[in-house]
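Given next, in structure tokens, is a single chain: the form predicted on its own.
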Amino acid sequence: MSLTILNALVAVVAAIAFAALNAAYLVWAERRGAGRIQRRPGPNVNGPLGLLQPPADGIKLMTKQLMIPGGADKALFMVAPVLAMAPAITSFVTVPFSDTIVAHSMNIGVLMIFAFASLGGMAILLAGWGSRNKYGVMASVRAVSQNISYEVPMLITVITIVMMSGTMNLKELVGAQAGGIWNWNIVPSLSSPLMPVSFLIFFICSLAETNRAPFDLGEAESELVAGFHTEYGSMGFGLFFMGEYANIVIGASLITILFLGGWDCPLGLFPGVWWFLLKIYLLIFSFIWIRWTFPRTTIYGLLNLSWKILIPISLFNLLLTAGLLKVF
């Protein structure tokens, strides 16, 4: 699709609608899943199976008064939630849902998504600093150090795949895996026998980058009240919430594109958007399952996992793949 003003507006509106719908009903799915796992009722009052709970929550957040605590930096306090939400929405523009459903295919699609994702750390830092709350400041420092630590192995893994495929275009990355599960990047190949390990590293990093348990040290309510968004209510909190769930969908989409063949069928038959959606929602279900099953780790365990285990393994795989590509 050529990039005109009208196309850009349609793409942004579609991305906002998709992100808002997913944010609303992934919260419902998470609360129902948590209730199931913890043997308690989830939302079940408003509408059948509690399906009207998300719009009720949305109306409540939009109608509450925005409170700015005394002593806070008003500009930073108000900019931070927007900065958390906007990059996640923009990233959807370049995600290909099928061979034909993509708002704007870019030759540097992977690079663009990571560039926007880096703004998420900035939003968290501004939120903590701008609110002038000691718990918020400590939590934002934690969250930013976590984001930087896990971006390194994540990017090394992406470089390995880009080196194998020879492109940073997301559509072309999926095209290179077409033909069935045996062509997907999750399967070991002659040029990169450690790809299942790379998949595991990328999956763990996606959990950490989206501040999901057991890596939600930036929120850690038992230690830091509610973390970097302690002082936020109404739609300020709502935008952080929507940004988190939009980032989860982006993370699941990237895993699907980089490792699981995108919209390709496991048997190479009838590829289409339905396979893409099935894969990302199965991945999101695994995110929910992990959050409500595993306990929170410690900050030292979190950083050690990245710097002492994930980064050395991902670097070794990068060098091994480079050597094998040179040989074969």
Contents of the next structure:
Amino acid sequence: MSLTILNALVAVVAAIAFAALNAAYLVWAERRGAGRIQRRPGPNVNGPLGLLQPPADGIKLMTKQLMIPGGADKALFMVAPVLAMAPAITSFVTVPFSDTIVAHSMNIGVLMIFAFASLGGMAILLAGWGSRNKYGVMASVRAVSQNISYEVPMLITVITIVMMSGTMNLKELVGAQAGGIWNWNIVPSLSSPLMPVSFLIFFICSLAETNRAPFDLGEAESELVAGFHTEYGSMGFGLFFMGEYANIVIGASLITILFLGGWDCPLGLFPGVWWFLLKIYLLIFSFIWIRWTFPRTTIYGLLNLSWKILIPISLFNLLLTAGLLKVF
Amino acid sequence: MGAYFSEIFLGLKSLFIGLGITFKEFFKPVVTVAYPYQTIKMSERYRGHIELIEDEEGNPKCVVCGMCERGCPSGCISLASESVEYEVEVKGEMKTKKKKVLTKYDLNFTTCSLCGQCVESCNFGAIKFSKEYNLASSRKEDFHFDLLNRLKERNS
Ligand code: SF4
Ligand code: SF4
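Complement to the form predicted on its own: the form predicted in complex with the partner chain:
Following is the full complex, with the preceding chain placed first.
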């Protein structure tokens, strides 16, 4: 009994440490990457290559006073940042990093991650609503409509995959793709020839789900000051920030698990956790790369993309796969 | 229907072209000048506030004719001088002569428009634009420059 509690504690601490470390250093990577793309060095003063910038930022955020604006709904205002961070960390529990490194392998892992991901939208809604700021409210309304419309094609794509491999357990999903790149879900197979398209749809949806540019309408600085976290300072803002980056890691892990064969090596050799990490960091790099390449879309463009393009195509793919699975 | 798919395809293609451009930029060298640690040479025609030019002995070339003071449309130059006597040898005889010596050359940089009238109107080539740009202060007194003093500091 005590051993299971210890196990759980270790898992939780490891998940929090992994999430926090990633959040801190992804900010650094993001700023360095943005700098390189714009041909400037990015943060490079604190420590070698600016590697001490994240701790400095952390100290700055933690030592600031947490202000609650007058007229704000105190409870909601305080709960929202925690709600943004906690689900992201909880999701790590079921993410398998390799054959053996997984905190808790669940039969409904996919479902659980999506359930927790929808809580992120809730956090944004509460933050905007609770801070009694018109920009905040507008931003949260936008973010919620965005989250709803992008969850639909995302889930349809996931259903396609689950249909093919017949399991919702993330570990088994990876196991079904073992043995080299031609077994991965991204490669078109006989029963689902449109898999690369599905991958693209899922990728776009994960960008939108994590509120990343070009879909960062929830914090469109040019129109909404800072969007839903306009009124947040100090660690309240810090938690939103960490939640965002933890969600990016989760998103990249999901893409890796669902489409890129998880910890499987492209050539079928030496599968292991390093392949998983390599894949998620390549995906995260492409997230950063995309963010600093494209301008922000409009809210109409965003919703049109989802309802007029992504949903019909993913539905078509679902039906096609269902039919072909019956045939073969 | 065809238009729908071609729009998706062209849109996607343009996105990938954009990604290609930023990817290439990613590996190009950084062009930033890390300002406080590095500086770039100011161009020939850069106009900082004016400064006095010195002669061979290190004294200002200025003869206090006052043309710059009068020519300045913003009235930011104020001069003062005193006359000193000096001796010269003319045909074997020592004679005393008088000349004006600059005792004050103040520039009120807060109203200067860097128009260049002062430099233009000086017939003696006694002032020029400096290349000074590290100017920042929250007190306007810091922009009242004593150019004579600056010249002395430069020489010392
Ligand atoms: S540059 Fe123009 S405004 Fe400035 S001191 Fe000379 S004459 Fe006056
Ligand atoms: S115009 Fe030239 S010589 Fe005459 S007072 Fe001004 S700086 Fe001196």
